[in-house]
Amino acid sequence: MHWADFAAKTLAQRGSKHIIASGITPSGEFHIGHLREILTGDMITRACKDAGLEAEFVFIVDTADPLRKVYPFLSEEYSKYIGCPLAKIPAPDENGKPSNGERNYAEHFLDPFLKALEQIDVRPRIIDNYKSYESGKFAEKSRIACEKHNEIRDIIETISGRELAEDWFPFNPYGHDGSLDRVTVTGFEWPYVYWVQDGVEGKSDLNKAEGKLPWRIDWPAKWGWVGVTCEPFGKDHGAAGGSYATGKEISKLFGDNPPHPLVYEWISLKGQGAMSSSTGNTIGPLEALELVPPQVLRYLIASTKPKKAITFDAGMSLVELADEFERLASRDIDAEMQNDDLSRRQKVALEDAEGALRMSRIGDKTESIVSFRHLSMLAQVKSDEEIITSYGSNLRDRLDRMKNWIQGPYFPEELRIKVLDAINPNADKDITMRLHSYLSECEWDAKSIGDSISLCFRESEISPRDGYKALYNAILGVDKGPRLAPILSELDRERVLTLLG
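Go ahead and give me the chain we just looked at alone, the form predicted on its own.
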């Protein structure tokens, strides 16, 4: 059973109606590591619906969270906004300075991510945390937290093993300057929390966005009023003493049933470690989608169990991932499942494969007849018009992504192709003239060309190593490269024969 189907089966034991949640703080540029959480939630929702359950996917954007520091991509002018909610901070301009535009800081980073989600067929209900505080959605949970602050303190200190500050309080008011910093709570009487900032007193109404709950309380409060029954989250939150461990006890204190947890590992960049928005070690979702079809990006998550780490490589590994997805998409898994001689292990593998393919598909789109690897070759040896004429206009979107990849920094050199315009004087003329003779008479398709090359080497007693070196030098000007027969088949025969001398 695919991991998403297994999660749906577990949820079915809790009831027939579910809300699966994902959440994030828009403090910087989103990266494909963030896609693991949101795609995990989306796939569980899809699996629930496939199992006949009523399911909704919500994406909670923590816009009430404060700016914690001046990140490297921001100017020092943002230091005055430290501690202020992201929903109330101006978006950075192209120089990292506070802008005068209509969008706030949170919207600036969230909007491109939402566009990426549409491309990968993820359409959750968006919940804005700041607006939720503003409309009073958090008021009841905030009241309980304030009234039971000693019990919540005990839960956090006992489970996390850390001692809270003496003046800690389970609600953080925004001070006179709009910041959470330098604010000390002095009292509580519903619906107000009283406080002092820099010697000046004030009060915050729990029915309004005049403060927020600390993260370890904000999270279970959301579970309660949203009605979350399942939430995937990173291994940091799932660690012993982490925020889920304290959250589920606080959730019970609120009178709620904590959601079913699903802990996932992080995505890292090959050779660069875990992705981080604050350090700039990222590949953004839109950037990734400029390189690879969205189905393949979904497959990256769908084909890997959540607790297994993923190393993303936008180079040769991307080709191998696409190859794997395309091989799977071309199989008739339903027919394979009818084989009575399958072992239990084979059946499990087939169920996993079927689930991964089901979770990767976008709408009713059928997979293209042109493979990712083959398209990478076509885009280098033919014009766009020639490719579209031969394979159809529905290839345009994939072709545009492919050309972005080829022209960018991640394209692997071993796939790089540049067909020569003139005869290479360094090529072995004896071998190339023999190849000229054989290739001038064969059918002009990849299989026939490959067979003719092999026949030439065999009958002329040319070692394949020497023969292919001469052929690569004559056509591409290098000693080795991608498979030549498919490349030659896409080139004009007379052009190839001319290069062979």
The other form holds:
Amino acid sequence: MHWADFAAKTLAQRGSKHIIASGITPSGEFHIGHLREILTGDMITRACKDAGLEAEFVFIVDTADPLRKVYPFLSEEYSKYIGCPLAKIPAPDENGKPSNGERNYAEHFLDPFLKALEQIDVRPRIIDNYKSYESGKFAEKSRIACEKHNEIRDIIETISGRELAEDWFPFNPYGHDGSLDRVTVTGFEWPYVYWVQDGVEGKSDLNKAEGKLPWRIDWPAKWGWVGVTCEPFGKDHGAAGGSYATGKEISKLFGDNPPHPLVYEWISLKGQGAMSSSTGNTIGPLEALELVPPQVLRYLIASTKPKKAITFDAGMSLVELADEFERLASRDIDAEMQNDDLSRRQKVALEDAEGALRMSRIGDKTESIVSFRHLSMLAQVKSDEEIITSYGSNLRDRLDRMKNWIQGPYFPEELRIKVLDAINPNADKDITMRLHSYLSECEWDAKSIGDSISLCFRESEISPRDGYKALYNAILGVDKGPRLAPILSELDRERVLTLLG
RNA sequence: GGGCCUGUAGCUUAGUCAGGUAGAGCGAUGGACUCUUAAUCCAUCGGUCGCGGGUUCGAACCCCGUCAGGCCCGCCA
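Can you return the structure of this protein in the form predicted together with the RNA rather than the form predicted on its own?
Let's see the whole complex now, leading with the same chain.
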């Protein structure tokens, strides 16, 4: 059974109505790693619906989280915003300086991500955390947290095994400068938390966004008022003593039923370690979508069990992934399932494949007749019109993406068609000399070139196999390759003749 | 120090929860297609299941130990 279906089955035992949640802090550029968070949630939601459950997917954007530090992509001017909620900070401009524009910091990074999600057919209900504090959604949980601060302290200290500071309090007010830093809570009397920052005293109303719950409490509080029944999260939250472990207990303290967890591994970039918004070591979803169709990105997540680490590579691995998806999409899985000779293992594999495909599909079942590998070759040697004419206009979209890929930095060298610059001594001289004379006389278009090559082989009694091998070696330096005539017709006749010796 | 996750063919991996002859894709190799799609089709090769013990008629799977990598136990999402 596919992992998403398995999760749905587990949820079915809990009830028939579900809210699956994902949460991300928009502290920097979104990347493929964040896509795993979102897609994992989206796929569980899809699986729940397939299983006949009522399910809604929500994306909680942690806009109330403070700016932690001045990231490398920000200018020093941001230091004055450290500790302030991302929703109240101006977006950086192209130089990393605070802009005067309309958009805040959180929106600046969130908007492009939401556009990518739309392409990928993920349409969650968006919950803005800061606005939720503003409208009092957190008030009730905040009240309980403040009233039961000793129990909460006990839960965190016992489960995480760490000691909290003497002046720790389960609610962080924003001080007079709007920052959470250097603020000490001095008292609580509903609905106010009293505090002092740099000698300045003040109070924060729990009904408004005048402070926020610390992460380990904020999370279970959201579970409660949103009604979350399932949430996937990264392995960092999942470890023993981590925020899920404490959140689960705090959730019970709030009188709620903690959501079903699903821990997923991280995505790293090939050869560069974990993806990280703060170091700029990222590939964004939009960037990836310029190379492959959205189904392939969905398939990347769908075909890998959540606990498996993914090493993302926008080169050859992505070509293989895309082709694997196309092959799978063109199979008739239902028919294959009818085969009674299948072993238990083969059956399981088939079920997983069916599930991964179901989780990856967007809209109609449009399969393609051309593999990515093949398309990469066609795109290098033929004009768009020729390709569209032979394969149909529904290839347009993929062709455009392929062209981006070829022109960009990620296109694998092994797929690049490289014409030699000098005579290849490994090519059969005898054969290439004969081709030389035939090709110096024919018309210089693809058809004539092809005909001349055939004619040459026939009249010289050279087997096509040996003949093409020699020709490929002379032009491209390899034993076999794509259709040569169209490539030759794109080159100067003189250059070709030179290579033939 | 304590805990969690991962380790299976050259590569990516299924199978571990419910123990029963190790499955697949890619790549590689060979062949077919009487002028070559990096196409397609067929076949073949390829695995001490990280390592060592134990339980069992039988272990990739359960138990103990061990090695390697990642992560958490810092209001850090």
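Throughout, rigid core stands for the largest set of C-alpha atoms superposing within 1.5 Å between the two forms. Please read all numbers here as calculations on a predicted model, not as lab measurements. Positions refer to the first chain, counted from 1.
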Next on the checklist: I need the hinge angle between the two forms, given as the rotation of the smaller rigid body against the larger one from C-alpha superpositions, in whole degrees.
Outcome noted: 58
Next on the checklist: If I align on the rigid core, how far apart are the two C-alpha positions of Lys447 between the two forms? Answer in Å.
Outcome noted: 16.1
Checklist entry - Core-aligned, what's the Cα displacement of Thr389 between the two forms in Å? => result 3.2
Checklist outcome for this item: Students should find the CA displacement of Ile475 between the two forms, rigid core aligned, in Å, to be 4.1
